[in-house]
Amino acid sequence: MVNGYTAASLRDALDVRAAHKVVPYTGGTDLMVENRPDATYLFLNKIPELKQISLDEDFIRIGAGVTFTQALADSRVPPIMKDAVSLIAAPAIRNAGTFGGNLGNGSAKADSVLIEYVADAKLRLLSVRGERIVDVDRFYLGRKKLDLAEDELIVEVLLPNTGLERYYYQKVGGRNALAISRVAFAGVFAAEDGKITNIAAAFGAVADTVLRFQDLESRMLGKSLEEAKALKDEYLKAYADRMVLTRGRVSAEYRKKVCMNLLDEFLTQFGI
């Protein structure tokens, strides 16, 4: 028999998760797989205000209680989150998985939170005691490990509503359907009057945490496609040079092998 609370409003689980010791879910399908018969639980799968994307000014807003299915049908969800969300498991699994659960999951493997680490998104948490908008990259302290106390509670991710639009991303796992990735890469790349704004690159399934290094991206901005062709010899060095893998269901060295080539691949497409 399970333990637990169904909130049907914010504010109702909101006081279950300052009162009690629990754990929040609302798709459940990472739950599913383990074993936790003593653990209490906090059923979120009733609350509207989780549930919402909207726009505003700055942001895309994708509710914690969004499924991945619910996303991959909203036009105002970009691309590139897109086309990580239809590679999740089948479809089954993406009907009931949502954006908090991946994120709390905790996961470097989980396909949404690289593509929030590559947009530079944020979170919003909330508790009792107020909200807190937390950068995805320091929500994640090591595996398993995050900015989350035991009285908060994932609302929102929010997705810069612009700079999304050029993108490359590839997942390499071991079957093209169900596969839990190998290594995943997403880049996003921006130039303006001839010159590099935005460039970024994050690793995911490689490490405890997912892989951006910003102060490396900083060498490339503000360079024209020749200056950072020049430079793109010494860039994918100092990648390869920071780089510390972990292995997994393969090697480290093919690990790091993979993320250079789709490094060099990222580059290629917009002319580096």
Ligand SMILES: Cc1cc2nc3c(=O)[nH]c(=O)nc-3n(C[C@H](O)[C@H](O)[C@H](O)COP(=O)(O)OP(=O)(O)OC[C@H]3O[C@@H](n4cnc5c(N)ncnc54)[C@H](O)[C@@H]3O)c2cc1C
The other form holds:
Amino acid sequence: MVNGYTAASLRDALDVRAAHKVVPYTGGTDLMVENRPDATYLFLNKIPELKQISLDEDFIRIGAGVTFTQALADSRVPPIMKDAVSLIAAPAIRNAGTFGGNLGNGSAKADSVLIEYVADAKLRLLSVRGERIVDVDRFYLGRKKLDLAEDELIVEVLLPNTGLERYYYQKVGGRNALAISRVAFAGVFAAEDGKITNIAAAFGAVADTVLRFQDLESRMLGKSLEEAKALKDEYLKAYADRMVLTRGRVSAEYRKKVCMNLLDEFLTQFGI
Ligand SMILES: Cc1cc2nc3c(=O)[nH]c(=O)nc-3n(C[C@H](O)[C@H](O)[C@H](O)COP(=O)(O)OP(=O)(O)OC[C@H]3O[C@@H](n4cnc5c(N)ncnc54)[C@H](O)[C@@H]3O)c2cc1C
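Okay, that's the form predicted alone, but what's the structure of the form predicted together with the ligand?
Complete assembly follows, chain above in first position.
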């Protein structure tokens, strides 16, 4: 028998979270494969406030309880995010799996989280004590380690609503592939008046958290395409030096080579 509380509103959920030691449960696609007989769950999948997608001046706000299928059907969700979530598992998982659960699982393989990293997304966390807005890369403290207090819930993902139009995304190998560990890559590019104004690159599934190196990205900012091309070899080498991959079924050297090829292709796609 499963122990738990079912919250009908966000307020109820936060009250239960503050008063009891509970495991938040949304789609259950990660939790159902764990064996936690002693856990008490807080069921969040009936809370309307968590299932909304909305738009404001700065952000596309995706509720933590929004499923991947719901996001795929919504015209406000940017193509880069749709590309990533459309490759998550199979329809049954996409129908139940949510953005909040993908974050809460704390895995560097989480496909929507990779896009949140490269997009400079923020997370809205709530507890009875109030609200916190946290940059996604600061939310991940390590493998399965999150900056989430025992009484907090992830409530929304805030994706910037501009700057994601020009992108490159690849997921190599499948979660169910038998022979190959997967690598995922997302890059976002923008230029104005011939100068690079944004060039972000993130790597999923290769380390304890998604990898992104903003100090390396900044070397290309403000450069023309010609200047960027001249820097390319040095830039790729700086990434190769910096990237330390965790061991997997497939060698770290091989996966690193895949990462470097993807980064190279991203740069080439945007004329670098
Ligand atoms: C067969 C299979 C294939 C899969 N393939 C992929 C894949 O290709 N790509 C991928 O990224 N994932 C994949 N997953 C993993 C999973 O489907 C996703 O991580 C999904 O987003 C989890 O969402 P959920 O709502 O089901 O989470 P749940 O199982 O409900 O919860 C997951 C974790 O998040 C926490 N949590 C949930 N909601 C909140 C909240 N609002 N606030 C705080 N914590 C919360 C839970 O406590 C738990 O620790 C797969 C899973 C299975 C079983």
